[in-house]
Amino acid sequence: MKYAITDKCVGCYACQLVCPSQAVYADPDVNGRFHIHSRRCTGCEDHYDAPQCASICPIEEAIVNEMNLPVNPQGSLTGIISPGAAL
């Protein structure tokens, strides 16, 4: 697994549209929920410098890396960090 989608995903389909490996798929049981196929995800290596799913995702903490760390952590897109958030 390179990347995974968390339950913060709002189901906007953006990541599915830009994935060059077609690794993003809709959850067949939960409407508006997406996952990243662990075997298909390459992290966009050989295609782009950055993972395209995380680059286009408008939601902070919706995509995590192999270490389960958000690629777009809280405040990275909005500049707003809630009190008590880990920095």
The other form holds:
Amino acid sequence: MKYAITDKCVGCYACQLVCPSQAVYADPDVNGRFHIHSRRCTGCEDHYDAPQCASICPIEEAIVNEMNLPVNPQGSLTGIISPGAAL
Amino acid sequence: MERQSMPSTTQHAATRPADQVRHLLPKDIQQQIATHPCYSKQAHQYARMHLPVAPACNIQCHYCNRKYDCSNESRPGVVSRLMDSDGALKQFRSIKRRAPNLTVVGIAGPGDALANSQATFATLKKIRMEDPQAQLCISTNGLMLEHYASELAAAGVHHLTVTINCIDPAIGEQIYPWVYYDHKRLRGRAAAERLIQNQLAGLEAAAAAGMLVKVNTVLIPGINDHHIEQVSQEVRRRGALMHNIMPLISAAEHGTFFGIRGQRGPSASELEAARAISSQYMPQMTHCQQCRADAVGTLGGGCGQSEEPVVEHSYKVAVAGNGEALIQTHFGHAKRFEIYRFDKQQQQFIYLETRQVAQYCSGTHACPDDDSDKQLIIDAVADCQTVLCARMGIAPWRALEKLGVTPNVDFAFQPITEALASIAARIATPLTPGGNHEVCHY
Ligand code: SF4
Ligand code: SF4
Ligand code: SF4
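Can you now output the form predicted in complex with the partner chain? The one shown was the form predicted alone.
Complete assembly follows, chain above in first position.
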């Protein structure tokens, strides 16, 4: 499984610091946005049980899997579920 | 933007524990903290600077919204400009040149210093090479403290702050929803257990390594307010030197879990009561306010937001610029302002702090459009008497005058020092001395 970063990302660098494959890079054009290099990302399968980027990312819906589903859906990290959110 | 203000009560409480600090601390430690404005109330003529080199965090606190800076160390809702260690060194040099009283250099975020260990250690080393006298300090949530304690001591870190809100995992799980440790995201009780265990072991290791450790505790009514005595006893036993009990900040618009749930912060008397309990075991640090990860300045004007409920009697000048020695920046293009305050004793301006215009972006403004940009620039200098810049448009000119701020372009392309000297000569009327505007930081 490969992962990608969405525009929810706040650019906190955490995923970049923990990625074992140096697959995370800062967007050269958009300040505070990060991306995952799809060819470099191994899904961490060879290293860890869980994708490291998604295990430390503090922002819900910032990291998605190949099916474009958020690894950390709304409410899963902060406990905050906004009333208007379609879940 | 809301900010803690419990002016009178805390000020009262402050006198008592400050005396205790003197009684309780051995002489050599008194000397070590004598020039650190956050540890010693007597040190307020010294300036300190926080370098925002640590963006990532490895835990989540329910009083924090990670879209903003760490609210352990920073006023929530204010995003700092990030720096790398080279940028930090450059910033240090340029401030040090103008503020020889800069004694303390800290790393406190905007995330956790030790979750960004590479950037943190690289910065510490560069600052220490540049100025072996600088006192280095670190703030951390403590998750990685045991791991790095000896490395920190070896890097010359003297002062360390660790935020410990509770020592009971049953309480901890109501404060920390998750912790990233050993390549896993832990949740619930397991997360709190891990964090608390590491914090206490880290505190002990840091104290054993010779660092002066202060513990911060965020007072959260109904969650850890009945637990302060246990925390205080335990951290004291592990070697903490001081306790700083801080009120929870939980305005709903900060978007934190506590804010949205309507968790209230403590009243002034609740805070005072908690500090009184803790003061049986440890000196209290009460002359302190949460401040941003990139704060620069002295105690009197340190955090320096224009909405600060501080009565300033002093004359302040804001200089638009980007660190140049000449006044050459157009007001509307200013990214930052250097603030100088007139010192009555010396009859001259002394450097107080640097304000990033972006910091005045407080979430309540709809940020990125042009109009609010201009408003942000104006907000950044609203408490100053004079603004020096190379040029200024007529609209901001009028807006500033309305606020009682006098724009001045007479010194365009002249050295800042000369402009300040000439204004100082003009205003050399004695002002009310002293004024108790103590607003501190870590
Ligand atoms: S899944 Fe693993 S390899 Fe891929 S980007 Fe995330 S941390 Fe890096
Ligand atoms: S951890 Fe999440 S929010 Fe932080 S940079 Fe990575 S994707 Fe963005
Ligand atoms: S340690 Fe600081 S940055 Fe990390 S979650 Fe807590 S308050 Fe936020």
